[in-house]
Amino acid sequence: MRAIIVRPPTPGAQLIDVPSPDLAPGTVGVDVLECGICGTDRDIVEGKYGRVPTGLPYLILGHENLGRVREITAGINGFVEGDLVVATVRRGCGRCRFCLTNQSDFCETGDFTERGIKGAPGYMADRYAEFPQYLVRVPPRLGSVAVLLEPLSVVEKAILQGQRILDRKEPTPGRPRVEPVRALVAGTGAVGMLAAIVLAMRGYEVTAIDRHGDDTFAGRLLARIGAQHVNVATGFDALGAARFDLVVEATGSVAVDFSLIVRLGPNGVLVLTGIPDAAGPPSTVPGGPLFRDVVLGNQAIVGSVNANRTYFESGLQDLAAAEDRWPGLVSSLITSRRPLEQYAAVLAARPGGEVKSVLVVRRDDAPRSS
């Protein structure tokens, strides 16, 4: 079959035919539709991390991904041939208390695989096998937009984790919070916009940042929503002096980092899902002014990477509620659809104006209607 490889640390990808994958007793075969393209796939390119799968020379790449059930092995319920399904990307230690409960995007032994990153091969490939569990079936009316729930899992796990803490300072017995919860996300590619959605619909009053006009998709987008787009080009005094109790990163800028931290709000949470380059330049920061105020101001730090069945499963939810109440714009965030061929263009470097770049691996004519 034909696989997108790397072999990390050394720079490139290559379009190459491999084995085609053995479909073992309990497994299922899937015929890869379309994998999306992030910035952790264009690190790996780059040779800036990514381990291969033991006995393997390459790591076949991918990991954001959609694909239809092809064949199924004995004594497997739940699906049936011609099912959509998304695959998840994590697979446990096997023996820390969170890799044995099915949260490991929470494994404390840092033993973990991950398909198409770390020691598991992804799924830039024409099919994959793959073990029931870590399939989530998709309902036909959500094919056009499924691609996108692998980094929405990411986002409804960011949220979550966010308003759990902010949960700390709750309830207040008589005196009910009246205001909405103030929400800034911090960049608009893909995961930020998926943010701001998610964030909107579940009735927080949302801001977005980036370094572009109103005039962009993102602002009319944003628009849309009815959040509010800032430019801050020239600097983050172009938010005023707004504080915000829910802070989304999806930059992975430290500098970005360091001015987000003076925007919260008393009480307020910091979410970085953003990875920046370990290799980047030093930062100089007024490290006890900034950290002095999150402890008088009782705010919190946390980063939160991956995610657990569960929020693929809720990403689900919200895709149907957002294709229900703003139909299309979900489906808007895929700005290119390109032919598998097409690999090396889409993986050199961003393309401008790209939100959510797809390469598609096999047409899929299948109706999506219902």
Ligand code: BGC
Given for the second form:
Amino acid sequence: MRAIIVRPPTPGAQLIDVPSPDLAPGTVGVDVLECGICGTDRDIVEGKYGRVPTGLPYLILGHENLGRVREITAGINGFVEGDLVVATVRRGCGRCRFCLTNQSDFCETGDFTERGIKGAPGYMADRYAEFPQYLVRVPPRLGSVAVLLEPLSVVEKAILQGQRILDRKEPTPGRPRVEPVRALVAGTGAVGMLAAIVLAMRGYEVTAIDRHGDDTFAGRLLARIGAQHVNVATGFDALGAARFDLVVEATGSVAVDFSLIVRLGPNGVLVLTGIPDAAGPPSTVPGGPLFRDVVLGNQAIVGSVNANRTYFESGLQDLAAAEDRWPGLVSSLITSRRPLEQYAAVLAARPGGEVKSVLVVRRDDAPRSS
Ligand code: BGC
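Same protein, the form predicted together with the ligand this time rather than the form predicted alone?
Everything in the complex follows now, all chains and molecules, and the chain you saw is the first one.
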């Protein structure tokens, strides 16, 4: 079968023929339809991230996926041939208390693998085989947007972590709980836009920042969901004096991370999701005033990575809700769909105007529009 392979830390990606995966007892065989591309894939192609599976000469790339069930081994319930499925990414260490309770996204040993990223083959190939507990069945009406489910799962987890920290405040007896309402999203790539959409659906007052004017795809989409857009190309002063209860960072920029801390309101939470370049330039910040305010303001800074199955499931609910509320909005985040053969151009650099680039592995004629 065809597969896009990489050999980190050696840079580069190739489309080659590789053996098809074995359909071991208890697994489901899946034909891959689409794979999304994100910064992690590009970092792996640059040789900055990722790990080849033990004993193999290469890593099959790709973790954002959508496929169709092709074959089911004996004894599997809950799937039929032709089902649309999205596979989760992380496979637990099998030892720590989190991996043993289906929360490998909180693995404590670090001995997990991630398909297409760290030590396990990914989905940029014609086929893969997987155990059913790692497959999430997608309703046909969400087929045109389901390749976004994996990045959405990361967003779902990040927002829930932030919300849980905001919820630590005890409600005043006899008075309604004061809901946090002001959210700031940093970055208008796919993760940032999905975060803005989910937060808007949950009733937050959303502001999103990037380094572009309002007359862009992101600016127009944010206006449609009732969110404010602020261009911080010339500095965060463009935000005026605004402070936020929940800040979701989706840029991977250390400079942005520091600029966001001072945007937290009292009791506010900053959730970092972008993965900075470990070899990036060192930064110098005036830590005294920064962390003094964090303490005096009961503020929290939390990292959030990956997502377990529950976040894929809540993501499906949110995809359906977004389709109902703003038909076609989520699918417009997919700014290009190109055949697998065009992998090199798409993986090399982020094309201008990209929100989400998708590689089409297999054309699927079955109706899957929203
Ligand atoms: C993926 C996550 C993964 C993380 C770290 C992200 O791009 O979406 O599933 O855990 O990279 O490897």
